[in-house]
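Presented as structure tokens, the chain that follows is alone, the form predicted on its own.
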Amino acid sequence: MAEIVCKLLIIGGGPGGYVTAIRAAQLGIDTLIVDEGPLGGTCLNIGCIPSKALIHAGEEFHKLTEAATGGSPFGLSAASPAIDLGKTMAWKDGIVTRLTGGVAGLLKKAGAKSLRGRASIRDGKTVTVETDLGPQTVHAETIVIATGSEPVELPSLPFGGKVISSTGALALTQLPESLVVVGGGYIGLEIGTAYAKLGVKVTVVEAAPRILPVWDAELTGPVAKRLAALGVEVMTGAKVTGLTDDGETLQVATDDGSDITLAADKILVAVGRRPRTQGFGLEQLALPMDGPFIRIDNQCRTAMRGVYAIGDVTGEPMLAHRAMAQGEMVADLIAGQPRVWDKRAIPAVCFTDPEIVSVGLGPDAARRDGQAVLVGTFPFRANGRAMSLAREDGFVRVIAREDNHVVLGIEAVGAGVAEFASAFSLAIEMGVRLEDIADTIHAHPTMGEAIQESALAALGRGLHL
């Protein structure tokens, strides 16, 4: 058995793992990153990036369909559109290949080594990696666990046949005529909306009383309206109980106490994700856990000296950019630099139509914290740029302390507002007050003017409403 000695071993090549590796190697640390799959993890290969590519393709096809059916608000017309889904998926896969190849290049440029294989922890300093060339033993001074998360499988609806996970939904090469999405969270609605725009009959089955329960009803209202406009049927308060005996039809218990069946060519189960803590020998370390997650402190240290954990395996929010920030910090710590996790906010983005973005506290969360708050809202129906795009649905909302006007949170729902996330995050991290946003010149005509107007509204100085 071959043996490798390094200072830092990272298990998991997703956004958290590869950022840790790049940063650590830049700092001169002898670094090895191990993953049994391609670099980039769920995000680059089967998650964030491919889903956004499919969402964009769906939007473009929907615009063509509107033009072909006389529904274009711009007076455009077109012949009946068609789609070659296989070609769409090949385009999507090309993006993934470019990005994962880019990660490999960045690791090489920084001087980090990578190894393809399944890692299995033997103790806090030793890991066995099963590679195509046989097992290799890695001895490391420090280990970073960055194994990510995986889709939750329903016992009554195991993956297989017509029952698919988000990974399967992003790899279809032929459009199904009908798709049932089990789960009205962001993953199910993002993918479901994309397929609805591609002409698929989509039904969403959600057990909670409404979709996207992470956000309040005011923020999710425009999304619900848009789903209805796209012809997506949404069943809330409905629970899936399994398939019929022939495996062809979905059984659903509705909120009025009746049992119904739903026929579908494909059934996408998107009921959440769980941390990947099994299958790589984590139990050998007997680390304390926080529920299903590895317990860490404010420097991502586990209870074992020299063993760190980052990303989805450490808790919510399970987001790639949180993992990246943790990885960068951990690399600095291993290099001896003083760092601590003191982020004020982590942006959350939902790429539905319209999109939702939130940073910091919403009004209800701020009040639950005992804060007296000012809330300013500005609708896109009063924004010139939104009108010119024919997307007047949605709004920007700012939440600030009543006593000193320090901004606690900024949220928005609307077409393209995901790009607001950086501005929102910067404002929260910089500790801005309402007056800072209100007195900053915002370019006209842009949808971003709604950010300034929401701050003005909170101050009682609204100009354009």
Given for the second form:
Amino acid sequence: MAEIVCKLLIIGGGPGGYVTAIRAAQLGIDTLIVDEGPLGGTCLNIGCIPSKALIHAGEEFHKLTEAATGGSPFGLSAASPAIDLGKTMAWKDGIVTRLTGGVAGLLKKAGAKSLRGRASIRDGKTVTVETDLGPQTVHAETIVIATGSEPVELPSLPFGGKVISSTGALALTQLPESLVVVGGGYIGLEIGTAYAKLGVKVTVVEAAPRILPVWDAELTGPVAKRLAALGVEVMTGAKVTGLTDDGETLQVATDDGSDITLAADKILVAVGRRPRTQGFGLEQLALPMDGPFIRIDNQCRTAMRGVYAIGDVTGEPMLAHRAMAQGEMVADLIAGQPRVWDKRAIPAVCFTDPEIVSVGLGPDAARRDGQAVLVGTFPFRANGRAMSLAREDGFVRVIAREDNHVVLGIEAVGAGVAEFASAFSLAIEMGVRLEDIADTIHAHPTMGEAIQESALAALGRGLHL
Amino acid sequence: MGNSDNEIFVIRMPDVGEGIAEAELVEWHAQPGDMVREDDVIAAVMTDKATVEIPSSITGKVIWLGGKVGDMISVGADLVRISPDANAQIEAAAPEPAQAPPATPDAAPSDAPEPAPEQKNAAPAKPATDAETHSAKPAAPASGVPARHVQPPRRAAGEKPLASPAIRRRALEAGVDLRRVSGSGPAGRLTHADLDAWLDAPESAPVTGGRVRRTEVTEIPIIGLRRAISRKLGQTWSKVPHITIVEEIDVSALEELRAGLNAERKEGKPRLTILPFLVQALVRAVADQPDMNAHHDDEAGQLRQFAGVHVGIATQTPQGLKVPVVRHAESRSLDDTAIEIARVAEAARDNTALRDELSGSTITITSLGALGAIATTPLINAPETAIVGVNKMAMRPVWDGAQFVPRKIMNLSSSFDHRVIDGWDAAIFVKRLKTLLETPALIFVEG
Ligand SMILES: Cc1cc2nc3c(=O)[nH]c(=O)nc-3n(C[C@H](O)[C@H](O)[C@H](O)COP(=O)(O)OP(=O)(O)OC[C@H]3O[C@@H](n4cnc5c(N)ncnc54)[C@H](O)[C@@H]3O)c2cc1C
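Return the form predicted together with its partner chain of this protein as a structure block, the form predicted on its own having already been given.
First the chain shown before, then all remaining chains and molecules of the complex.
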């Protein structure tokens, strides 16, 4: 087969890779992007988007159930709701198809070429792609590694049968009666909550002393409460040791020394993701690593000239928007523009119920940094809009330097607060002070008023509490 | 915001003159936190013509100022807020928070040995920020009013500069390490202007030829009288097409007359300069050409000729150029003119001139005195139509047809609004002035 020569080759068509490709092509760089699966990577196909679709379906179903069981605070009632999970998944797949098709269209519009197939690195400038039409050799001046991540398997609990990964959990067409979620991180809890709302009996098994350990107990408190209200049993300090011999029940060792067994129709193992660095010849390059991740500098350069790495393969936080921002930067760099990674913060959102959003430093992290801080908190129970939504759980919290009031972090937990991420990020990236937030008009009645109130609280002049 | 139970008195911008909607704040005589007594002057504001001082109507503590020097304040707007309570909290300053005065000191005793006056923060600070002073936490809940004062910007080593992404990107593209640029924004935030300033004058400007290249730029706001002058002359220059005629005047006879008169001065009589003669010559000349003693009202499309001759005398004052007015010069004697010129010029210089004394001229004389060069291009004092500039007098050789004779020569540089005054008429006017000044008796001939 003829060899392909291009200026830029991107391995991986996830949010990191495809953004690099679009931007690079826009800048006139001859670009080729390779992926063995559909474009969009984890995010579009088996991650962010499908999980949010399922979460939304779960929420809608839950509301109907509440209405059917007389639990609606709004006085609504409904006949007993039903779900056709197959149809739900088909709807979800429709979204995914539209989005991945959209990415393909964007790439085309920008003038980037794409190739379906599995890439193997031969050297720093040469890659072989295993395509449907046989192997293709690609020579490129520059290579961007954006191979993403994959779910971590527990040795004692290999995927297969009733043991599924997040990918499997997002593709069920029949509701299980019971689901055990192994791992109380954001992926496990997001999917677990969605299924609980669909009427599945969900149990979460988490080895750490509490769920969502990346956030502090204050932020995760409302989530724990809500899980309990939804009937989700959360076992913390509990380690899964494996399945019973018949492969039917889960064995769990608890912190207090007792062993218990849990029966479940499905077992979702969501104990984390690992960067995809194996099996495609990366070893050939003998790049220095950072633990399991590829080591990069503040321009996403690896130790090898002309080889960049971006996205989940390069480290935490493994989030789509980080991958995208890196991709955009790398494309500019390849086009010869001066760019460096100078972000002040990467927002993190957990789409549990209630949602958690955090940007920048939490109070503990700021103090660990040696910073004297002001912390202002405003609870949604004092917010009119939250009341009108019957969602008074949660709060907004702002953390600022005590000496000059520069905002170091903004966090919130509450229904729908994921949408606050933009405001929080913008504020931190712009370097705002408490006074800037306090003196900005926030529309009434919105939950966002709590943002202003938290800043006022930090300044000692709260109005509505 | 932060109001105490005490009543707060508001001093508003007074009506400083008919038809004036706003005035410029030119001086503060008090700052937030200062105690003022009734009738103490708190501020000075300036209209087009005069500076007006604004006194306090009560005794109390200034808690808020309605602007900063250079701001235009509308008539009726809050200018100063005063609390009769000496312990009143300062309100947030309307201008920059950075200019806000220190808030009421925190009662907490200082735990820190550092001598910094505001150092009262006992919380652990990371070593890098030790150099900074820390402001107090919001005041104790009992007071209900928080300390809004925050520390001026100071970046600790290793700390990221505070700048928006767009500024960071620009800096990178311009090859500027933002850590070396100091930010003028709140909390030391870097602005585009800071970056511009750095790009204009980087710290490390190359040194050549053994002499230091200096690249500082000092920015001085154009405010107060200078702003008024700037605005007015700018308008005049852009709106009024000028023609300027320079003519040589032989003032030998006039100087002789002047010397004679001054020699005979009785006590209490003013010494005469050339100006009163010139004023009286103007009175004569404009009688024949009333277009020269007129206002060109371009909006109304009218030329307004005045029977009275109100001569503006452009005067250099410590505050800048002002034009005090000798009113009704046509009714004044030579001495009277001299006295009035001296009086209004003095008033302008010590800033005691009334609005009337600084407005209403119908033609203007400008003189640089001994510095007056050989020719100038005076700008009309719009809406007037003519201005007469006096140049320096000098002894020059003049050919009398047979030989060069020394004569006292003084040029006049006169400008006219060419929209309403043709060059021909301007030339006739200048010629007439020349005749009058060269034969000064003509100035005093009646009829
Ligand atoms: C259930 C779930 C929910 C999530 N929710 C969120 C969320 O709400 N918000 C968020 O920001 N992030 C979320 N994430 C994480 C997010 O999906 C990832 O951070 C993001 O997709 C990383 O992008 P990437 O470009 O680095 O890699 P990926 O999206 O993983 O893409 C890598 C691509 O490379 C391809 N590839 C790998 N190796 C090869 C090879 N040798 N040859 C050819 N192709 C190859 C893969 O097929 C894949 O398409 C979620 C993840 C999961 C699993």
